[in-house]
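A single chain, nothing else alongside it, follows as structure tokens in the form predicted on its own.
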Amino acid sequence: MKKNLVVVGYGGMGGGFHVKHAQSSDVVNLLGVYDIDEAKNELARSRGIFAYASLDEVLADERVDLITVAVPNDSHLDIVKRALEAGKSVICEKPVAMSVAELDEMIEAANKSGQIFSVHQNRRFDVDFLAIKKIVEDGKIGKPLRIESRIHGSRGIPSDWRGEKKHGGGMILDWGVHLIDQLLQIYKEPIKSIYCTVTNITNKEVDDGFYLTVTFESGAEAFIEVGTYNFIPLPRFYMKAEKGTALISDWRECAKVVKCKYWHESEVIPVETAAGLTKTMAPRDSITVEEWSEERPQSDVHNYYRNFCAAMDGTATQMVTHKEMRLVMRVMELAFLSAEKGTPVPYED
């Protein structure tokens, strides 16, 4: 049976994503929406969508099974807790909270209410991420030594609350939350340290870009870079592994993989560079390496809702667990601390 859903927040993600998918969903039935901005409620009504008059009205509606919270980051805590305490299961947009302490309050409320609570990590369904994850899991080029994940744009931070510190703006909380979550789905090992630097090219109040290195106890590294002032983007993914390299230049492209079959070559022919000859940087030949492309995986982002509803029925474990939510939140907290100190910081829970 479909779950009755209300979306709180009829903005970009609320109206443009959650409502849109709910209207054609096989697992949820859209009862309506609510926004603190009456103009957005009127917009919803003009599109044939029922809009509640208040959050209290939403919470008092016994038909409501599930609430999706899609409002500015600093408003998540109160709405999530009130919804859980009212006996509703809750999906919250990312970042789920402004701090681990806030998240712990939400988790406590979920545990007391017995309701399902999770964060909407829709980027787990990105085909580029799924491709690099598949390459790691296949093991053809061995364990990853370093994975570089980048998102580059050239338009700065959107001119709304995302550029304001009080609302939880900035790229660490906006894009970092996704990219950290993705790489922690690949690296299943303890974190040793965090090192982060931020940029403030177009916005002095919050970070408009950042460079984050997560070092794991094995010595493996995850490097994440987000930039909003890059007119020539670097590759989306670059992975150096024990037996080769993988590259995804753009989310629309297939992954390119090169596996080293033989480390030593009997005779390396030097190449001439601008300043002289080099054997060290001479290209490999087809005898010592194997090259191929990985097809783009199939993906359906609405599987997030399918899993969540199954978790509500007790027939599945929720895809994004409280432990995973907490780990990502802690990494972001330590990223801010590292940027403030200007040094790497040890990982501590």
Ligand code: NAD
Contents of the next structure:
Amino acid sequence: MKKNLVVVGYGGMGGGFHVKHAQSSDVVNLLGVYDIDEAKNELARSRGIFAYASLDEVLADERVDLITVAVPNDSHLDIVKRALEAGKSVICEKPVAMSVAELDEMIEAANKSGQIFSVHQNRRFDVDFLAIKKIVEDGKIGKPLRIESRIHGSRGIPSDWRGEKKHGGGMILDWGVHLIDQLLQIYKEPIKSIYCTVTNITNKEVDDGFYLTVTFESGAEAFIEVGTYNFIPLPRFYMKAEKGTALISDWRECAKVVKCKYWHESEVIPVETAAGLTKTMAPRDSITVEEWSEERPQSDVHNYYRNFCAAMDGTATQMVTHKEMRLVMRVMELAFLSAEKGTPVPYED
Ligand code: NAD
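If the one shown is the form predicted on its own, what is the structure of the form predicted together with ligand NAD?
Okay, now the whole complex, with that chain kicking things off.
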């Protein structure tokens, strides 16, 4: 049976994503929305959607099984806890909280209530991420030595709460949370250290971009960069692996893979460049490398709610676990600490 859903926060993500997807969902039935801004409730009503008068009214409605929280980051804690205490299951938008301490309070409330609680990590369904993950899992070019994941835009931070620290603004908590979660789905190994530097080009209060290196105990590295002042974007994913290289230039493109077939130093013919000869940079040919492009994976973002509802029924494990939520939150906390100190910091739970 479909779960009765209320979306709290009828803004960009609440209205533009959760309500729209709920209206075409095979697992949830949208009962209504609630927004603290009465104009947003009126807007919902004008579109034929029921809008509650208060959060208390939502929580007192016994028909409600599930609440999705899509409000600015600093308001997640209060609403998540109240919803769980009222006996509702909760999907919270990312970043689930502003700190590990806040998240622990939420997890405690979930454990006490016995309700399902998770964070909306919808970018696990991005086809570019699924493509790079598949290349790693197929193992054709061996284990990754370093994966670089980048998002480059040129419009700065949106001029809303995202530009203010007290609301949990900045790019680490915005795009960073997605990109960290994605790479930790690929590297399931212990983290050794975190090194992060931030940019403040268009916003002095919060990071408008960052460079983050996560070093694992094995020596492998994940590098994440978000930039909001990049008028020429760098490729979305670049992976250096034991036996080759993979590149995804843009989320709309297929992955290009080059595998080293033949490694023979003595047969390299030097090439002439403007200022001299080089063997090191001599190009490869089809005898020494194999090159192909990977088909784009299929993805259905409705699977997030399908999984969550199955977890409510006890027929599946929730896709984004509390442990994973905590790990991503901790990496972000240490990224802020590293940026503040200007040095790498060891990973500690
Ligand atoms: P937004 O500013 O467009 O909308 C937020 C809405 O919440 C507004 O309508 C506001 O009036 C309402 N609101 C604020 N405080 C409230 C409260 N206490 N109770 C009820 N309503 C309240 O912001 P947004 O872009 O929709 O972002 C909301 C959340 O979704 C954030 O946590 C953000 O990080 C997340 N988000 C996730 C994705 C994703 O891809 N998963 C994308 C965008 C935003």
